[in-house]
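In the block that follows, a single chain appears as structure tokens, in the form predicted on its own.
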Amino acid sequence: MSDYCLSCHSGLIPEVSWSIFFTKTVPTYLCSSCENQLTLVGGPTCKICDRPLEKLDPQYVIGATCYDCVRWEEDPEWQSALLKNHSIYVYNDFLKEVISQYKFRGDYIIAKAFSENIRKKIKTIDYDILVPIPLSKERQYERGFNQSEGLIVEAGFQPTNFLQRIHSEKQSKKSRHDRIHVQQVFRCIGSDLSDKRILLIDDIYTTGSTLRHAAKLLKEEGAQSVSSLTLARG
């Protein structure tokens, strides 16, 4: 446990109750201000993505499935690519700066903030290898380390790297077309991946292009089955 917030920097105050006495203590390193800016994936969302449906308009709603990814699985070269996305929270304008300060001020520690989530959410997916998404080898100089990778780190997992990345523009500079045209930004550097069921880790999925990428390539190396967990639905 952190003696201070690692968003907001307050001190953190413990609850102290009977129970702590009784049951295991789960690690705080948010206030409850900033915990309650969280907002949890819940409702009806995509049956693939993962994308809460009741805010979507009824007709980009088709049955259990947002209409972006009904488009991708129209497409033959996309289709099935990637099993089943699953996230955790919600993108809002809080969880933004908290990623951000994360990623591109090298606040590490951040990533402990959500080991507890992380934890539990990949116990709920079948899977036999974690792989988390890979930056540029120019990216990772830069921030000192890979973000996806941290996340299952610090939740208590062993990341494999199967992945290289050899494209390092940024995918959130472009738009949706470019995304999902530009040319395979992966390399697999793994060994044998037959009949392997892959989970992605990456920190946010906004269109699913760079998870679709990884997904093909890990799926044309001969792994039976690729799904994904995001600390975030954009």
The other form holds:
Amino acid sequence: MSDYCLSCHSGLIPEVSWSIFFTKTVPTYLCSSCENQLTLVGGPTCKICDRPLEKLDPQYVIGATCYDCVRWEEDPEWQSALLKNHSIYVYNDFLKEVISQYKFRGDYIIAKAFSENIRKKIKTIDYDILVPIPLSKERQYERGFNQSEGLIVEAGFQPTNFLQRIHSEKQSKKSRHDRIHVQQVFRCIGSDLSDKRILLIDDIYTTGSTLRHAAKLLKEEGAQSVSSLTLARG
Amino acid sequence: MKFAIINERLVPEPLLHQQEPTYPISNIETIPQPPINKDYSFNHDLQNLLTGKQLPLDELPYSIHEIHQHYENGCLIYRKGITFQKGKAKCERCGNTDQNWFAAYPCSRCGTSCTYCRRCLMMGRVSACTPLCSWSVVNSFSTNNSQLAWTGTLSQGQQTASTRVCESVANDSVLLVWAVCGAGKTEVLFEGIERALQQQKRVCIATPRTDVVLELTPRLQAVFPHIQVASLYGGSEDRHKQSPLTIATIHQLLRFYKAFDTIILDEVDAFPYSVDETLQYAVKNARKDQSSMIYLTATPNPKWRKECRLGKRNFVTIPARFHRHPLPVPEFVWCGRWQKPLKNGKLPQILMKWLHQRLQSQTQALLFIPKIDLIPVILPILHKLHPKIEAVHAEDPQRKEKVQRMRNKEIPILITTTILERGVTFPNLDVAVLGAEDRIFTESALVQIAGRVGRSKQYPTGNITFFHFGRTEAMTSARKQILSMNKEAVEKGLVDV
Ligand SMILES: [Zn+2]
Ligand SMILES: [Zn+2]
Ligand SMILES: [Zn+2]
Ligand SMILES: [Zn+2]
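Same protein, different state: after the form predicted on its own, show the form predicted together with the partner chain.
First the chain shown before, then all remaining chains and molecules of the complex.
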């Protein structure tokens, strides 16, 4: 519980209700006007990447799968690398700002604002090990923390660092083709992954290529399945 | 970054040759400072970057090896970014001690749960393991030619104030210049700045608003053509420019540490300085121990006015405008319960008449309103009077453009929130305030609003009317303040009556 909204720093007034005597209260970290600007992913979504299908042009929806995922699954190299992605919020302008405050400005405590929803979501997923998408050494030093790891830790779970980044994160200017065909992004530093169901954690799902690179590698190392959870779905 | 202490010197972790216990800088009680080595050939770019500044170590574009060598030779000072007293954190950059503005994270740099300041996070994170770096010797600025290239003349009132500014600069004292709107306060600074520069002093003009920085920079650059004026605001490119004369938003002062011999603080009463103690700390931190401080305002707060009255504050007034005409005095017009009829699309008859008269006489007008949500209600009503009437508010993306169109006389009447209460000048203008009783119209806001009228020499008079539903103390005091300035101006012979 915090006395101030983590996003806009307005004072938080605890809601007085009789139920506080009977049920455990959920700590709040955002004021209602900030909370209301967050949109949960809902309605029909792509069965692989969790992308909301409603706003998508119907010609890019094949069954319950989006065209992007169909393309990934048609490629034998990437087929079923990623079992399923789960995303919590729609990546809107507000969330974009909050995430950038969190990871670029380094405002770690923001992670608490999402911890309750992350906790709830993780409980609905079957997995054995939580693996955050890593940062390069330089980036991690610069930022002081790994934002994906922060999300897990603040939600009360234990991350396992099975992955290490080989290349730097600067990929924004590359085309889809380049991003997919870059040789190796990660190295696996975990041992004994056999029969483990792994849940990868990242802040945003945009193209899905980072998560698929990690998933493919972990499967090659013997993981039974790899799914992912991201805070935002771009 | 963590440091070890070896032979009473700090040694950063990456430069250690063997395993030593290391600590975040905030855990080291006193930071040893090696004496200055006069023979050391230091890096002049680093000196330029750090003189009078306080920058987090990781913002310096040099290797830790090179940076630390300057510490070992006494040129560079490390200070703790965060200090703790009785378990309470204080941010040394912004002065924040409100514990609600601190948080902690598991830090990859120092391996501890590292406290950081959220208050000044927008300028880069300062945490318990962040060293703030400064240059150790603050040398004076040798300015070859600081001559003033200004051929204008000061009014009698300006001259009096200018002399006092020079005195304050010379003997490092604090002065309040209380100049009515339109007195011409910028010119009052020229002589004092010239004196300061001649004495190798470093001067900063700080203001709460970026627009003011942008407006003042070319004006000062023009009158001091032989020096390079540095202009600092969020996103400006002069960030690392060293200059004897800096014009900056108050926020930018957070980067400075014991830098200036003279700080001139413009519009001290304007948001956010008066409400934000962070910024007061920034100003205090940016001054040298021995320095002068000059406050400029048209509307000092009641506390300061009282101190002036009781002789507890060094001040000078400029009670008259440069054009020697008295300040227009607000008229009060009762317009009843104006909010309710507004819902039915009706504005008070008496206000409609006032606006109609301006349109007929082709006098431009500003109509101040207390709330932004009134715009969509009022604008359609006024469009029936004239289709080119416009409205503007703080978040209006077309704000600049509309002000420009008002200047070009393309807009006959501009409806505005208090955002245009200061700074803007239109030559031939009348002003009305609707709902002058609203709390947002404080005494100083009303004085500033009235101060928009009669600014130019060609049109030195004009009408200012407060339309109200119940006269407030703020309204009465604002009028009283204006009348008393006019009286003082007459007594001192500063207006032609
Ligand atoms: Zn909020
Ligand atoms: Zn999909
Ligand atoms: Zn701070
Ligand atoms: Zn740290």
